[in-house]
Every structure is written in C-alpha cells, then in structure tokens.
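Presented below, as structure tokens, is a lone chain in the form predicted alone.
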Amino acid sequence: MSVTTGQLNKTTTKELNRIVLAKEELFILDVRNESDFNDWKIEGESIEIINIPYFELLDGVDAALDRIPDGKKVLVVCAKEGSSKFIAEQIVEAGRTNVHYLEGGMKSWSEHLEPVKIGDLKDGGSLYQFVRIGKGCLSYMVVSSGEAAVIDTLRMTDVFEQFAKEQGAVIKHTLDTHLHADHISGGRRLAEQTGAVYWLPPKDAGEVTFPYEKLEEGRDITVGGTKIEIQPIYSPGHTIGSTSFIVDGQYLLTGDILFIESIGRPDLAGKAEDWVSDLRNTLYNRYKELSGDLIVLPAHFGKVTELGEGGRVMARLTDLYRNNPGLNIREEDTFRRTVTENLPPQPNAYQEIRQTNMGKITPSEDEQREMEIGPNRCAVHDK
C-alpha cells in the first residue's frame, strides 16, 4: 500500500511488485551511481525508467524535472531508501504531485518474496512458489495434511516459517536443488529452526562443513498423509550434482538447469568444459524421457517476459522444447560454444556465496545482504 504524508507518498516493495505484475505505468528516476544503475535496475513492461545519480541533484531538481513527465505517477529509487526519499521531497516541493519514494529502497525491492499458488496437488494439497521478483530467484513449498517442503529456500527464512503457519503446516523437509552460487540458501538455517530435514545433493556437498541428508534418485520424500512423493531426478549440468525434483507426477522443479526462456550456465564452479556434456545429455535426453505434460517449475527468471499471470514462472516441459532456443541447438559443438563462450557477467560475490553455503564462512546479516545485491545470472542467453 501507498502511505500519504503531505504530497510525498512512500511506496512498498509488495504495490510495487502488484503495479509490475499488472503492468501498470510507472515512470521512476534512479538515483543510484550510474554502475550500479546498469548492473541491475527494476523493471516491467509498462515502466520508464531514467537514471541521475544523486550527487548531480544535491544543488537542485531542476535537471531532473525537465526529464520527468508531468501528471504520470513518479517513483524515486536508490540504495536504501534516504537519498530518495530527500530529492522526492525536492520534487514535491517543486510543484510536482503523485510523487513518490521506494519504502527501503533496492535493498528491500532485492529480499521482497511473494507467494503464489501454482496448483492444487491430487490428493489434497497444494505447490506454491515463492517470486524473489527483484532478484528473480523462485522458491517452492509442498503443503499437505499439516506438512510442508520447502525447495530451494532463500535467505528470508521467517517469510517460509510465517506462510507455512498461516497454511496450517509444520515445516518437515528443505531442499536444495543444487550448491547456489547467486544468492544465499536458506535451506540449513530454515531445518534448524523449525527442526527439519536439511537435504542436499551429495556430489554438491563435498566440501560443506555440516551434517545434511543425501539427495540420490531413489530416495523419494512424502509430505504429509497424502504421500505426495518429490521424486528426485539426477540432472547434472550447472553443477555435477544438479538434481530435480517431480513432484505429485505433475510438476518438474528444475532447479537451475532449464528456465522457461534460458538453460543453465556451467561455468559458475569452473568447471564449464568439463560440465558441458553433462548439461546437454539432462537437457536433450534425461528430461526428454520425461512426461511433456509435466509443468516445469525453474529456481530462477531472468527477465519480467517470464512471469506469467499473477507472477508465476511456469510453462509446460512440450512447450519449452519447442520454444526455449537453449534446447533447440542441434550440433554439439555449437552448444558447447553457447554454453562456454560469450556468458553473461558470472553473479555479484559468487565465489563468498559459495563458500557461505557450504558453511565456511559466516557473514553477518549485512555482508549477506550485500553479497546479494544485483540480477543472479544463472543463464546462458541472460544478457
């Protein structure tokens, strides 16, 4: 919601991310430095969005008013939230209305998580994903018969602890697809806190430095009384221990080896020689042995054309074999090209998060958050 104090108006994350999804008009100014502008900014198919950075504004507005259109509804961005807040207030005082500044600023728009339903499960039950919008990460949770899964959980572990709450469900199992290199898992912290199994694929977890149950084909795991099986798949690629998820014989977790519009890069570990083969014989056999009908579910998005109605990243595994380029490559030594050469900058901190998620160190808060910051570029055709 949209809180009025005088002519400023702050702006939340969650009407931020509802004016994105239902393609609203939105012209916003970007005070950030001009780098971090271009690294990483929001947007939506309906936004206009101009960068200034905020020490070219100190000594007046006026450079900025002449590019703001008058009468449209005005968001101002930065960092945190200050500096935004103080040049809206500039452009208030100006003369302009329906101004407004980011609640929290780029930090906030980075951790804000919505829940969406995906589907209802054929037992009882229901999936739910989990949009990290600004960061364009997807997490899931199973909920059945008073249990619940979480899959590839983020940071942000109260909003998961909350939402399985209010669902009426005790936390049993989290999952992670694979060892994550563009932001930082959640999985182990959410199992400690509310006493659930933490599991990890075992040729990801060599170097971890804490107990983990062992993802392996053949170790299916049931959520609540229904027996709503989450069949694990071996899917090596993005990394050597990849592995998906089939859960309820309908839906394909994928993890961070094919996104509705991209395939998964192998080069975040150093190992994208070696990894290629790997990742074309999941794409081009493993998953091809699959159900066409099976709805995949990705752990990432990397542009807004992916989020279908409501927010949800979801398409259906026949459809993504006809339109997704990165399964359409047809000669060998033109996808090992694709995948290795000509990638999109590698993730912000990388190699830290990494090591963070195998509990070699320990950020703070802070650091984390910061590690953090910018798009997780975890596909070959993101650029």
Second form
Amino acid sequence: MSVTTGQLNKTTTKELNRIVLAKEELFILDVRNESDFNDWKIEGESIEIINIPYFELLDGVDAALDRIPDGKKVLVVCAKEGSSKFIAEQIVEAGRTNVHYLEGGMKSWSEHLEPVKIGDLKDGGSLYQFVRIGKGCLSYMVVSSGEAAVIDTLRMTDVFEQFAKEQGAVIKHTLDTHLHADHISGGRRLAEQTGAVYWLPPKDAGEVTFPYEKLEEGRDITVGGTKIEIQPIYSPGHTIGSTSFIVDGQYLLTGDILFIESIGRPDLAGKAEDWVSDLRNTLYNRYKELSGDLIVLPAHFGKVTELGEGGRVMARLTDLYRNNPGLNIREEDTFRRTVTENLPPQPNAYQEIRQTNMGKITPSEDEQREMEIGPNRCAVHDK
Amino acid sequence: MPEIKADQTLDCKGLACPMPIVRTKKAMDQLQAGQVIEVQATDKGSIADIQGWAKNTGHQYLGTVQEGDLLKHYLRKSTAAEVKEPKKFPHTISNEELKKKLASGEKVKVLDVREPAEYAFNRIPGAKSIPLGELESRMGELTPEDEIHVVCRTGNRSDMACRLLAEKGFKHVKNVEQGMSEWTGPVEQNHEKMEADPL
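What about the form predicted together with its partner chain, after the form predicted alone?
First the chain shown before, then all remaining chains and molecules of the complex.
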C-alpha cells in the first residue's frame, strides 16, 4: 500500500519489488553511511538514488530537502528502518508529501523473495523461480504431482515451505548446485524440516560435517508420479564440484557457472588458477554439446538489466552463446586473465559463509543475516 | 589490558540506530573540549556510523573495544580550533552548468567575490565585483530575490559569501563549485594580458 498524504507512509519490500519490476519512477534517499551505500544499494532502471548519512542530518534535514525533487515519490532507506523513519518524519514535518520509508530497511530488502512461474513441465507440474532481488540470488522449485524439489534453497526456508504448501506439494528433495560462498544455503535446514533428502556435489562436500546424498551424473532424481527428471551434469569451474541440472529436458540450471550477462568466477574457494581450465572446458565444450534450445536458469543475477518480464531471469542457451561476453572470449589466455585478474571484490564474509555451509560453524540467525549483507558478486563482471 | 579512562560513560545498550548517535551527539555537546566519552552500544551498525559522524563533525574517534555483544566506542571532544568549519553551503552549481546557462542566453547574475585585481584580468562576462571583505557593507547593491551565482578562484571564498548572503535573507544564491581557476567558458577583462615577449 502506498497512500499519498501529509503523513509518513510505509513501503514494504514487496511493494518496492513491484516498483522496481514495473520500472516506476522513484526517488530514494539512502541515509546509511557512505561505505555501506557504496558497497551496495537499491537499483532499478527508473530509480534515482542519493546518499546522505542520517548522522549528517541530526541538526535538520535542509541539506536533504534541497536535493529531493518536489512532487516525486520519495523513499527513505537505511540499514534496518529506525534512521529512515527518523529522517523521513522530519522531511514530512518540513511540508513534503508522498514521503515513505522502507519497512525493515536494507536487511529486509536483502531477504525479500518473490516466486515467479517459469513454465509448465511436460507431464504436468511447473517450474518456479524465486527471485531475491536485493541480493541477486535465484532459487528454483520443481513441482509435480504433489511432490517438490528445491534447488539452491536460500536461508529463508519458510518461504519455500509455505509455497510448497500452497501448491499442495511435499518437498522431497533439496539440491545445491555447489557449495555457496555468497549466501547461506537453506538446503540442509529445509530438508530437515520437511523430511526431504539433501543433495550436494561430493567434490564440494569434502569437509562437510553432516550426511548428504551425492549428486553424480547418472543418478537422476525424479519428482512426482509423472517423473520429472532432474539430470545432474558435472560442470566444474566456479567450484570443483559445481553441478548443473537439466530439468524435464527443457531447462538448464547452471548454478554459478553461467549467468545471463556474465560467467562465474573461479576464485572464491581460493583456487582461481587451478579451476580456470575446468571453467573454460565447461563453458566452451560441455555446455556446447547440449541442446541450444535449453532455457538457462542461473543461481544469480548481477545487474537489474538481467531481470526479464515479471522479474524472471532466463535465456536460451543459443542466445547466450551469441550475447554473453563470457562465452565469446576466443583466446584461452584472454579468458584466463578475464576470470583471474581485476575481479570484483569478494562477497561479504564469504569465508565464514562457506564454513557455515559446510556445517563447521553455526552462527545465530542475526549473525547469518549480517553475513549475507551486500550483493552476491559471484560473476566475473560484477564490478 | 588496563581500563580505558573516560570522563563520561553513555549507555546506549539495546538502542537501535539512529539513537546511539543522537544520544552521543547530545552528550558530546555537554562535554568540555579534550574530554573523552565512552559510548556503550549493542547495535553493530554503530561502529561504522559513529566513525562517520566523528569524521563529519571533526571530533576524534579513538577506537572501539568489543566485549561479547557490547561495543564500547571511545571519542574525544575536539577543541573549537580542531572542529571542522561549519558545513559547506548546500546550494551549488558546477562550472559546466553555469557555462551552459550563460550559453543559453538566459539572464544570469554572477557575483565575483575575488579581489579587484583578480577580477580585472579575468572574469565571467557581466559579473559584478564585490570582494568578500566588502560584501557585508555593500550588500545593498544586490537584490535578495535574485538568483545569484557566486564565484571566486576555487569555490572557498564564494562558499563563505553564499553563507553570509543566505544569513542576510538572500534566497536563491548558488556557489559556483570549481571557480575561475577551472573556468573554461567565455571571459572578459579590463586590460589585454601581455603575451610573453617572443624574443
């Protein structure tokens, strides 16, 4: 809900998600400190955003008023909510209208998850994508004949449980394409809560402290009575164990190997040089042998331009071979340099996140949330 | 490690942002220059914010000690001389924007607050000269309702002039950010500058 009155209005992350996808005009005043803002902010094609830390506005908001266009919808944003309300109230007192604050701040924005339907499966059933727009993470749910499998489950497991319930499906499998470094996997917890089986690529699971099923080529997974097949394809490069899935012969879930406008980075487990040739082989040989008509569904996006209709992130494999810069580097040496040099900064707390995903450390819910702040930065082109 | 001695301890435990900074600011106003305050907070966001605030105000951020969930921030109140200049005048215009305005043929008022000698050799065509030192006494020559673009060599003197004018009720003054040192637009002068003798 967004009401235009002389009062302070609340905007939910769901509403903001809608605004971003609808490309509605919005002016954002981000009052976090400068370094947090520079690290990560709300993006959208019709969003204009400025940063003035709240602690520079303690004596009054005149400096901010001067830069806020009159008449436009204004959203004040901070880390959690408190400071944005504090500043937004003063902007309202100064006589401005159509002033909003973001409920839950960037913390909630980072966790907002929106399910979108990707398509129908041949023997009935559907494939859904869960878009975590604030952080650029994507999860998937295969639903067929009362059963469901979740791929690259995010930490907010209740969203998946709730969604499956609405679909009348029981979650039977949770699968991770690889050991994630940018976010905490919800795969194990969701499996525990629903009695599902948790699958991991064995080569990424060398140090994990819990039991899991091995994702290996030839070990197809069936969802529902109508046998929707999930066919694992070993595709190393981002991690040594990275595994892609072909779902129902139509969809290629590429994990962090291939994105829409970029490719995965091989350095987050500290082995960039070792994995360059694996990554090249997967992208330039293994995937090339697959049908070009497969719809690529990655585990991340890096830029809002990768969001398609309704927020869906998808593209035909053939089209990616034509348009994705990461698939069009002819020289091996240039490729090596592209994926090992001048990489973007690593995701926030990526070492601790990997340890958490191995089960070696068990941070509290608040700590986990803190660890995940910021963009995913899993692609080589995410500057 | 020996206890760190503080002149005052401020309890902000359990408070969420922005309250730790709001309270710190209030407490700091009561302190004597040179005194140290210990701010106890549990909000992790306060680590970056208190540093940002200190940098912004000129107070000295000494460091933070973490004990479990408790964060103890130490700050020292700066003496008046150390505290930063009051905040910059917020209304500005870049050289480029001003240049465009002039080129569009719009009637633009420019006030040059440099010394007469600087003004004489190189100025924006049509600029009015009132050196900063004379501004207060000669303010009557200006109209408070006008949009006035204030320029100097680098943007500092004009910043002070803008603040002075705003204080006196001028509503539409703008500081020209980079100033004449980086001006690439048209100029005029009283006297032709002598070219260096080629011999």
